[in-house]
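Here you get one chain, nothing else, as structure tokens; it is the form predicted on its own.
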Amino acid sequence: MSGFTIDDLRSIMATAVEVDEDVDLNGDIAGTAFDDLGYDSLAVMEVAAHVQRATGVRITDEAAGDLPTPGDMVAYVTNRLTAAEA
């Protein structure tokens, strides 16, 4: 995979957790909180394994917990993608 958006990120959210339908991804949701799209940590730890499995990298757990938002989520993907092809 050489990159990963916030529409590759929104899929894997939108599949991964079942969250409360009147939650909506398909707006402009990389600054929103995890917290405020009904994610909570067990849930963003859950979509974290998802991105690993989709991308190869790693997010451990407390990396997981340390990015609040899916932009940073994002963010921190494209980096190691990034890092790994140089």
Given for the second form:
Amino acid sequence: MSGFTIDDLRSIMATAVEVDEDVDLNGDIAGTAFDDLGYDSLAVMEVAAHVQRATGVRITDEAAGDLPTPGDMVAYVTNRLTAAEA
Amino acid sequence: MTTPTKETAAVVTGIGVVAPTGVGTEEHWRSVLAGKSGIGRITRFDPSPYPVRLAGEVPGFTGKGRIPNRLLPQTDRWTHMALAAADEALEDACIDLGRLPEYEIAVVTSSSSGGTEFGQQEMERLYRNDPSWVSAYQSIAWFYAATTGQISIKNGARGPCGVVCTEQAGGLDAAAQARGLLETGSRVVLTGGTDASLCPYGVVAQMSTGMLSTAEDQGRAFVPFDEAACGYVPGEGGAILVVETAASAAERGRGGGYGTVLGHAAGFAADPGASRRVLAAVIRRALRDAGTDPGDVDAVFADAMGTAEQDRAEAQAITDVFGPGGVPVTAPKTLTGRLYGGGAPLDMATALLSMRDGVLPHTVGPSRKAAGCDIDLVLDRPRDTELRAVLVLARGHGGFTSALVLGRPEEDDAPVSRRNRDEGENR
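I would like to compare: after the form predicted on its own, may I see the structure of the form predicted together with its partner chain?
Below is the entire complex, every chain and molecule, led by the chain shown above.
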């Protein structure tokens, strides 16, 4: 995988974890806390595992805990993909 | 026989059932009275390579549409069943937990297997792929307390919460614990339990007891107290009960509910040969705890293990206390199989419905009583009879032995019947 965008994460979030029916992932979610989107710590771990499988970028449980928003997770993955390519 | 007037007496005001005999209390009750069996060839996986091919499955049950979508992939089937049954029980009790002090609402369920199907699915993902494929929810879905925890979270029950793991005896022990909590500050307890361990891993684990029936004829596979007894059929499902203090039930206009948990006792038969002696002692202690004499008990819901040795031990223990043929005995669980953590709660539910309607369901299956089983086993058809107090027996694998006495509400304390409520009548 050459890049990782917020839309890639959006689709992983939608399939990895079922959330309450009133959660809208289609808006501007990059800066919204996972918690406010209905993703508790376990849900974030689950999403991180799916991202890891899709990108090959390892996200430890500790690292996932330090990524409060989808935007943070995208940046974390993008940085490591870029570093791997360099 | 009187219902205690004690303010903290444990009154059952709500019942929810998910069982091979039906999803929903009344569907279950209709099946039981009609003698309609829920036992059939296992469909949840291909049983042909296994020696056990029959089970009591809950037909067509899925959590989808019954519990929040979010919880479906986070929890095991056994928890789905309990959450659905809890919703029915709360609705039946006409109780709005949101209006009660959250620390006075407790949850105590029984579980025997935990989330084995969930666990098997994740183990398959582990050995077929790698650890990153194992769901993060494995950490909360498989363990025995998961159902109690999810019921607690979903319903805002922040009082004492726990799980009892004494195999088939667990439901009676959980109800006893619920009764104790009502005496120490809890107002409402959600109790009962379910189990759903009909996956290859779960069934193989159950086979280790050596007591599962390998018969393939659905009508002859589970015939407790019969001379052809050949073990028991496993099943899934159970019941959740709303139990509250008599004071709370009265305050809410629920009167004596379905009935009261009058007494309980438990013991342990470390050696299978001690089963008769331990069970007889446990029955006597439960009756004493309930303030009843053997003559006050109008029916016994038997544990009905379905093996020659344990059937005889149970029949003899009942005879030791009540005399030969001294009390009607029944085992509706021949329609469902043994449900482990869900078995005794379902028996409690069925016993309460029997008292409500004045009819004792029959035991479908046995036809020729085994030698040494000198009990008045209710066969062929339900028996119309007034039931003021009922004794429920349960034994869990390994030696767990429990007995619980249920008492009918006083006449003027009778609950609003479901039929009347549906018609919009109030008492």
